[in-house]
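Here we start with a single chain on its own, the form predicted on its own, put down as structure tokens.
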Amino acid sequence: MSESIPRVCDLIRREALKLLTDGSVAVDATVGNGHDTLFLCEAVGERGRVYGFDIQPVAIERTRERLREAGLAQRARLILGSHERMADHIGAESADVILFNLGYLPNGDHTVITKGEITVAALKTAVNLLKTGGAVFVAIYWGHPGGREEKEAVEAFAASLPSDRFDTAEISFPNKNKAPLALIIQKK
């Protein structure tokens, strides 16, 4: 029997790993519980740097603890603030990988969600932070109130990017109701 299709977050990590080496710069635009931040800290190596953003103090604390337990806290700079303000902390054309997980904080307040207008503003910033060959990976969890509108706004943004500067792809699971999507934007 062959392997099953990986979950969205596993697909994204597998593809992101292809772009990360020791010394890379990566961004976790929505740190949540810190799983992606930890993954990025491991992938960028000792010389790399990870920037993590979240608007919820509990997310920053959970992530800080996860990194501390793994002995990787020194590789990350965690910022309590919106991902639309990434450029205040990261230079233009300096990031190899930027990850987004849209929706709400698992095991947190489900009324605090990412929103289309802010996410699109953050994505506009993110594509300008990418190095040539770098990519933005977005896990779109859209099965909650407000999720469809955010999904549509993000897809419209990706479709509007000039094809001479960016490649875009979306991976979906059409036989699953409101299954998460993976969106990839790579700078040429």
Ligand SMILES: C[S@@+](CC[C@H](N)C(=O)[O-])C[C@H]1O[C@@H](n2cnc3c(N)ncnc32)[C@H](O)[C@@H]1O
The other form holds:
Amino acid sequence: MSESIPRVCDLIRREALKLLTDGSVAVDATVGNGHDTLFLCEAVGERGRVYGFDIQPVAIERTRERLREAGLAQRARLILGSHERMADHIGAESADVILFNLGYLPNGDHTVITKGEITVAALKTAVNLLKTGGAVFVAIYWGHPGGREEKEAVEAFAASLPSDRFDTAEISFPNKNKAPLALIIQKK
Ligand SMILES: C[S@@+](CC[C@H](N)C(=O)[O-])C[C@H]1O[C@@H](n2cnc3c(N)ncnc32)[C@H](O)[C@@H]1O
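Having seen the form predicted on its own, please provide the structure of the form predicted in complex with the ligand.
The next block holds the full complex; its first chain is the one shown before.
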């Protein structure tokens, strides 16, 4: 039986899982409803640690509740604050995986969106927090107003990274209208 092409979030999780093991350090830069944070908490094992950021209290609350229900809350440190300040909480060259999921909070306020300038500032910080072999994964949702500008800013940032220090890849779905993209930045 043939396997179908995964959705962008599943594709990112599949690749991220290859870099995670018991004791890993991971970051969810946009916790939202906590689905990715839960995935990371499961993947880093009992000895691992997940740092999660969001600027909306409702997102932090939903994520905290999701982790509590799963019995994994002790593996996460949830921070109400903007992700471009993540270096205040995480040491340089210490993260195995950093996830960004751009756009707005599903079942939340659709006017609160990630913004290109801030996202790029956060990505600049994030790449410095990666261990050798670690990676930043960005799910780029860009169908909403402002999304195209953010997508272009993120792509320009990835294109500017020196190829002797970082590998980059972007996965797109060419026959789907404004489908989300997956961007991967791996530190060599
Ligand atoms: C697409 S949602 C994330 C979905 C989430 N990954 C999940 O599994 O449910 C994007 C989130 O980014 C958050 N966000 C927007 N700007 C932010 C910033 N500067 N720092 C941290 N989070 C931000 C929004 O509040 C929203 O919850």
